[in-house]
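Shown next as structure tokens: one chain only, the form predicted alone.
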Amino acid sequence: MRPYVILNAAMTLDGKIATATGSSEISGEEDLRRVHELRRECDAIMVGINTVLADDPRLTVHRVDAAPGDNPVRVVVDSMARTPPHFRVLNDEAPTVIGVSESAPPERVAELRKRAEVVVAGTRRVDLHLLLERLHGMGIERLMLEGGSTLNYSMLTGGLVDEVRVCIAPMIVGGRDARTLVDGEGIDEMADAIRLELKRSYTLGEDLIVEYTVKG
């Protein structure tokens, strides 16, 4: 058993979620409110360690009306326990779960345990299937995945995503080193691509929102 997972992201028309320098201000104000409404509806929000290190995010509900109890549990996939103890994801605004591997340095794991619940899953890298199973055991039934691109790839190819919701902004940035919605090793044959079914699409301000279910 695992939570129902919704991958949510904002990207430019050419599929970039950030420039090569890390700039990622893509969504319009209306979409930012949509994102925070979705956060409020979910039990947890998951990001990878690269997103944490790049953005120092709060991962809370703060762009729409919300009570402190509306904040989802924050989940960080952090194989080597690199989350800095002073970062905002470890503040007291919401509970935090850090998924680490057995290879994480014990002293860093011990430091994180002072501020978050640490789940050890996997030998060298976090075993995402096992982590999601543990999260489900904690009562998390609906999880919002906010990437980045490497974690998106791992979750999708692992069959761990149920829905994909993407804000497409009317912007083009290009760049071979810019982050795309999904990176990773990639799939060799188009016939093996992960298939989606369109649920709905609509405009929100200047942005286009598309929502898909992932075919089994």
Ligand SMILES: Nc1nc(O)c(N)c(N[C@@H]2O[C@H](COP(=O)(O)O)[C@@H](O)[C@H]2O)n1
The other form holds:
Amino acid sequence: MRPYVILNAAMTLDGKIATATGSSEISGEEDLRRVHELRRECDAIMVGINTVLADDPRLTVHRVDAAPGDNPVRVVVDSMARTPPHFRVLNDEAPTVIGVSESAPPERVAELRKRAEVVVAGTRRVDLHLLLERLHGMGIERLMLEGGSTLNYSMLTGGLVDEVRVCIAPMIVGGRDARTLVDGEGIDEMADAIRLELKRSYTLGEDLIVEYTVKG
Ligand SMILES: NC(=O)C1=CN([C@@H]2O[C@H](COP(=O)(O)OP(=O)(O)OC[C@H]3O[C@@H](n4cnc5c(N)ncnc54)[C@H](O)[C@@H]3O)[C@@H](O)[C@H]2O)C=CC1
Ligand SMILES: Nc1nc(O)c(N)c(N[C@@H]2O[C@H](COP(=O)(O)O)[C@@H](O)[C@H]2O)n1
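Return the structure block for the form predicted together with the named molecule; the form predicted alone was the one displayed.
Expanding to the full complex; the earlier chain stays at the top.
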């Protein structure tokens, strides 16, 4: 058993979720409120380690009203236990789970255990199926996946995403080194593409929100 997973992200019209230098303020104010309402409805928010290192995110509900218990569990996918102990994802605003692999240096794992629950899943890279199973065992039924593009790829190709919600901002930045919504190794044949079904589309300020379910 695993949680129901909603992938949420904001991208420019040309599919970038950050510029090559890591600048990633894309959503308008209304979309940010939608994101935080969605966070409030979920039991956990999951990101990859590169997103933590690039953004030092809080991953809490802080743009809409929230009671203290409304913050979801924060989950970082971090094979080598590289999450810096002073980063905001490890503050006391919400509980945090760090998913590491068996290859993570024990001294870094021990340091993280002082501030977070550490789940060991996988030998070199985090085994996402196993991590999600463990999260479900902790009572997480609805999980919001907030990137980045490498983790999005692994989750989608692993068949671990149920819905995709994307904010398309009226911006274009280009750049072959800029992260897109989904990167990773990529799928070779269009015939093998992950198929989605459009459920809803609407505008929020200048942004276009598109919501899909992933076809099984
Ligand atoms: N506009 C938006 O909505 C968002 C933008 N971003 C941006 O995305 C960028 C970071 O994205 P990425 O570099 O792609 O990194 P990422 O955040 O997807 O982290 C990927 C890393 O996670 C680790 N990992 C461990 N096990 C893994 C597994 N099984 N599958 C995949 N990764 C695994 C690896 O170290 C891997 O390099 C940042 O610039 C950030 O600002 C991130 C989230 C949302
Ligand atoms: N939905 C969305 N729109 C954007 O424009 C973004 N840059 C992001 N980024 C994600 O949100 C995290 C920051 O969260 P906090 O405000 O610090 O709680 C960031 O790390 C990305 O995962 N998302």
